[in-house]
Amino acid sequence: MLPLARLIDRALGPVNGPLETGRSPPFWLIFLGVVAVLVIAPSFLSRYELLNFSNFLTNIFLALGLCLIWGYAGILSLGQSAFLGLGGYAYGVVGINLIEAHGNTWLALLAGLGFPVLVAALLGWIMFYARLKGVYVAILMLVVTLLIETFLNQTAGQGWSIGLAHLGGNNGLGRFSGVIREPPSLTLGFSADAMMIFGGKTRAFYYLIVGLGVVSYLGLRALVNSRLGHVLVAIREDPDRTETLGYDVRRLQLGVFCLSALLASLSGILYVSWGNFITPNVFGVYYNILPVIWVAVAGRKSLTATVLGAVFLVWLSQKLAIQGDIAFVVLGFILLGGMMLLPEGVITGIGERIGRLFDRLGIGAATRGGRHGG
């Protein structure tokens, strides 16, 4: 009879590959336990707590996208929240204009996902085919994001509208605008009897985020452990040498950059569905640096660490927010301390130490996946 670790490898395939932290039976038991807790959590949380927790979870897609391009492909972007904002605004504008005519948000959802990907394709084509790399990509993305924020802050007048949707300037799109017309919650279905409304205050919305989060996490695990994932790591380590081996480095960078934009746009759509508004603040420096802190502190080369770090640090940010700007200062010190003590990431470092302990105890031979160079 095959050992349990080998059976798990066969059953999960690339999902349980070596380029991601956590491969042992104990890890997957913990994973199933966490999913089970998430499923039953609404039964124990108050409505306010469920609302807040749903908001925390909307950020994991943004964090996963940054982890993918930075941790695996070596592309640091300081403007990932641009795609979150573009997705949220596109979804809100189309939803406001079409919800009464169609009764659902399918077209708004497609617009919210598609528009940021088109923008990412254009920016990526400019950056990667001009062979920009390193700090130049990071700075260009931050500049583009700040330009969008500056523009949207100037759209307060009644003339700044797209159909029925008023952009609202720094008040944003939604209930804080001069003309009150909120972006709709996600409403999916093809007939009046088949509608599912995922309002931000409902259990349905919470379960939608949990389901999408699990699918995205497992899908990205399979991706990074596939042949493409190994090529992305090679590009991160030495793009010139990878190109001499016959791989189209620029096309691969462009593709993974667009995928990260898709994930960020999903966070934006869910955020708008959660609160029924969005403001230009999401394009600001603060909201673009935060994901970098989440991923860097947790461990940029691990999807698992990124998810845990993002949820915890968003929760911590909210707790500190009542103290004003001290939240960003504290997070900055956390980043500095984490990078100095555990440069590969706090959660990643702790996970590797637990993995070595399991190995000594003989619990699962495949605990330590995720030590993949650089």
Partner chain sequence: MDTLTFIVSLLYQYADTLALLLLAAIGLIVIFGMMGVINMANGEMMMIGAYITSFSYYAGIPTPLAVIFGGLGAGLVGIVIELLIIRRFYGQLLASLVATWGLSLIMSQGAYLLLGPLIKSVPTPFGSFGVGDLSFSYYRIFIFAMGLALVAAVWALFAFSRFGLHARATMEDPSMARALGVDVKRIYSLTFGLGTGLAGVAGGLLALTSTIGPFYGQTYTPQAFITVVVGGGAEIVSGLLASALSLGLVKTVVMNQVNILLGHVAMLVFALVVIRMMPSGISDWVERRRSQGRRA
Contents of the next structure:
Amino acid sequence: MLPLARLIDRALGPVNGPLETGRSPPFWLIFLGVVAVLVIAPSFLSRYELLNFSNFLTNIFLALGLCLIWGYAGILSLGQSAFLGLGGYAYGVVGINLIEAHGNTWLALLAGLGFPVLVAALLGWIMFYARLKGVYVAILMLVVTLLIETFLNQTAGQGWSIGLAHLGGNNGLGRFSGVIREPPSLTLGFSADAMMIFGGKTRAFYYLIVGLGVVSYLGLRALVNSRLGHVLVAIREDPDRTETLGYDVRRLQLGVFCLSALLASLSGILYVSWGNFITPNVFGVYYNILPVIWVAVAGRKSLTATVLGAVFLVWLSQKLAIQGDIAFVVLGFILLGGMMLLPEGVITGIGERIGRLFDRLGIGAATRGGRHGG
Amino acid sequence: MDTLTFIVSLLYQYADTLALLLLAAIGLIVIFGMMGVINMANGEMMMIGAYITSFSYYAGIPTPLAVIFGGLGAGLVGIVIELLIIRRFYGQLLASLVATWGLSLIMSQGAYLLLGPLIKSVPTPFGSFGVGDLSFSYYRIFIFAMGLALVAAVWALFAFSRFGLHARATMEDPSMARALGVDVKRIYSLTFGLGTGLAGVAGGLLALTSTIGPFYGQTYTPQAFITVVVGGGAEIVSGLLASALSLGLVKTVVMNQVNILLGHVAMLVFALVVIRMMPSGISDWVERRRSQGRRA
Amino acid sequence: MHERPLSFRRWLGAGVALGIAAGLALAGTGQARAADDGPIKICAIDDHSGDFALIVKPKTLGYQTAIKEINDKGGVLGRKLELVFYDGQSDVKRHQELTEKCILDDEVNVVMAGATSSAREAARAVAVKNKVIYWHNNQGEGGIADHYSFFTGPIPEQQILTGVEYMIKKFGPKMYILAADYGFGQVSAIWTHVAAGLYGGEIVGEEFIPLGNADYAATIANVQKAKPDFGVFYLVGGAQYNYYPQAAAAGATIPAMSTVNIQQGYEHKRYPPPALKDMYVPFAYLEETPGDAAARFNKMAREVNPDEPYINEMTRAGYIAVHLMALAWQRAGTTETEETIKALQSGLFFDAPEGRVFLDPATHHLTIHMRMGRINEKHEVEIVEDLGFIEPWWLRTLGVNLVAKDEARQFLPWDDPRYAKYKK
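Counterpart to the form predicted on its own, namely the form predicted in complex with the partner chain:
Okay, now the whole complex, with that chain kicking things off.
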């Protein structure tokens, strides 16, 4: 068993490190278990449950992006959903225009990923190269996203079309004027016969998200545990000192900000692929406070905690919606309570305790640093 | 429309815009300047002020007193919030921002659940006057004057009172102030209460010319934020005035000449340009220039 | 970094535990499958929280009142009607998700969801995709011609054209339009232009107000400068209502017509008089509607919920929708979708609280008895004109006939070549 364990350890090297909770064999075993459950889940879920679960999972990337910039790089942005919206709209607009001509959404996907990153680069350039203080970045992003919402709301008029895609204002992309042209679901493939449509109800869509989720999660783990990740944390802790050590802080902040925009836009594209519908609502206050709640409550300094927390809280908000009027107030209390009682995050806190329990029971590594860097 | 009417109309609109910016931002900037904390629940403090004003008015209390009650009520709530919540986040500015955002959600939604979607609005006092073909509300001019008065009061408080002295010392260097015997924690509590109290008064004043509901404050929040960001926290009073005057000018002119949406957009673009050049706000930039000048 | 190798047994144990836990979690989610002789399920998604709760909550009362009335008489086809209700939270995504839940999980027979155009389209898209009958039960910008979609609320040709015609006759031709800057406001503004063109009116000014805006100094000045005979206001949302007290404070109130205010948000009950004096409302239903049918309806509704602050147009719309569905199911002899749609298109009529309504087979909209109300200085409603029974004629004049052909789209005034000349 020993050489195998060592082999696994080496393979897991890049994604294991002090900057992310969980790196022992039990953790990875549980991880594999969770992935396995996710893979076989569609066989046990009804049509509705699968559809609903897929919807929950689309939010993962938005949460991961915010966790990256806030938890690791110390940049709080209260407008992450703006990139989700820009990604969804860009994808939708290009998709509506090209789906019949091309029969696929490759270009739309590219547009959906690229446009928000460009906007993030512009905004980031303004903010980070001016060395804007943290709180300013936060509320500036909020103001920007609200303005985009107001602007898009008034695009219902006839002239607001980009090609065949009518922006439609509050009625939703592609729905208001003339023949309804919904933004298409992701339609990807390498030849005309082998096209796969990732509609909201399909298993293909579900597996796409699970696949992308696992890849993103592992990729981000590798990123934060790499040298770059350590520099980001250094920037979070003390940007001036990091700069004196010779790192171009502004460029790194800009880079990680753009990466978070990319992740958010992925959530947007998947949301549109799921429901073929998007309105300017996604730029509003409520949609921007949600990822902040997920990340703050779950544990912003841990990717794992963020993913679990996001899915759980999305499920919780939906459950509360079904119960009645109190959803918003409960979320507010969860946020406030979480920040006050468990500032490192609920799931991180639980993870720590399990880790300590494992320690006492003698399971797993002799070295366990649950408190590295917070 | 003749020139006189046009000028009066434009000045009136400018004063109106300034009133909104000053009133919405004054509570926020006092707290920000002192503690670096952005109180995301500033809008809800305005709502509390408005609610108390409305309830007091309909309970028979004379209007000026009702507004003062609104301010006191919001101030008290602010002190409680500072003691229970903000204390835990000293030095963690982003965390306090998020915590107050949670508070904002609880208060606005809670007010909605407990008190319903709308509160009886209070009739606007003072009536109107005409110039040429147009008529204007005296009260809107009054709240502009009140906005300036509040700013003057804050300035006087910080310049002349003992509290103001301690507060300025704490702003400058908290550990030094503590070493000199200033009860820094008390200063923070009182300042936070002052900030929320100012927001409450602002809310009460605006309540006499608005519809009042649980999301009352959220209308003013984005504008308040922009004003504070552009003003900067280095010098509360001068920052606020400089910011409001410039942003207000841009907004008024564009709104008047083009349309409302572009007025908002222009204000934001102007703000972005300013902070690109003066990242910590106007007051900070001026501060630095002045201290450089002194050295040279 | 040497780790003590975990024994195979512990790994296996952990894996099994995980598997059991996961299985239990998944198995816990139950599914409600509707039997064919169980209750007939009506899905209602209304906003009971968030920005629109004030105006939308009364709609649920309409459904409840109708369902109780019908169930007390024995139900439909020997089956009871059951309301499956969810809170839309004034949120578009929620409407999508909950409509999916209604259809796939609760397996409802009909969906009645969404008040604002965005929520409506979100829910309607899901319903149509799943081939389920959908009803929109409040006023809207009209023009939707779709096989599965039905409407009970008044539409522009019934409210705006008739209303503006009355205002021009009473006050003069010059009007100033204030409209919320989004789809509904923009379409209403265009219909107002059409009305001006048709009835000899003149648009002396038009402004689109961004949602959430509360600054009106410039707007008030502009309105005064233009010297209109009356105003046409499509102001939506708490922030936009600030126009009224500010205009009153500036002594700049003018007689005005509104299709959104009063009949949804009962502003005349919530604002102190005389802020809304001389507001004119072309309505299908207000709680103050005259007649025995209206009085009976108000009474029935208040028996179901004595605490409802106001019976608004949405209550009436929801009430009618349930009754029409019941009639259709009865006529079809089944709840099967296509048969029901055929029954809905067979020429149904119903004695609604404001008068008899007729469901037009070609357009899926109602012929409605419209009236013009005026809010006086005491904020009471005076009925100043009986506008008569207005058919949903516009879509027909565009050649829409849903019995013969499904259009599956929304027509807007700019799609009508005859109105091109009126668009400014």
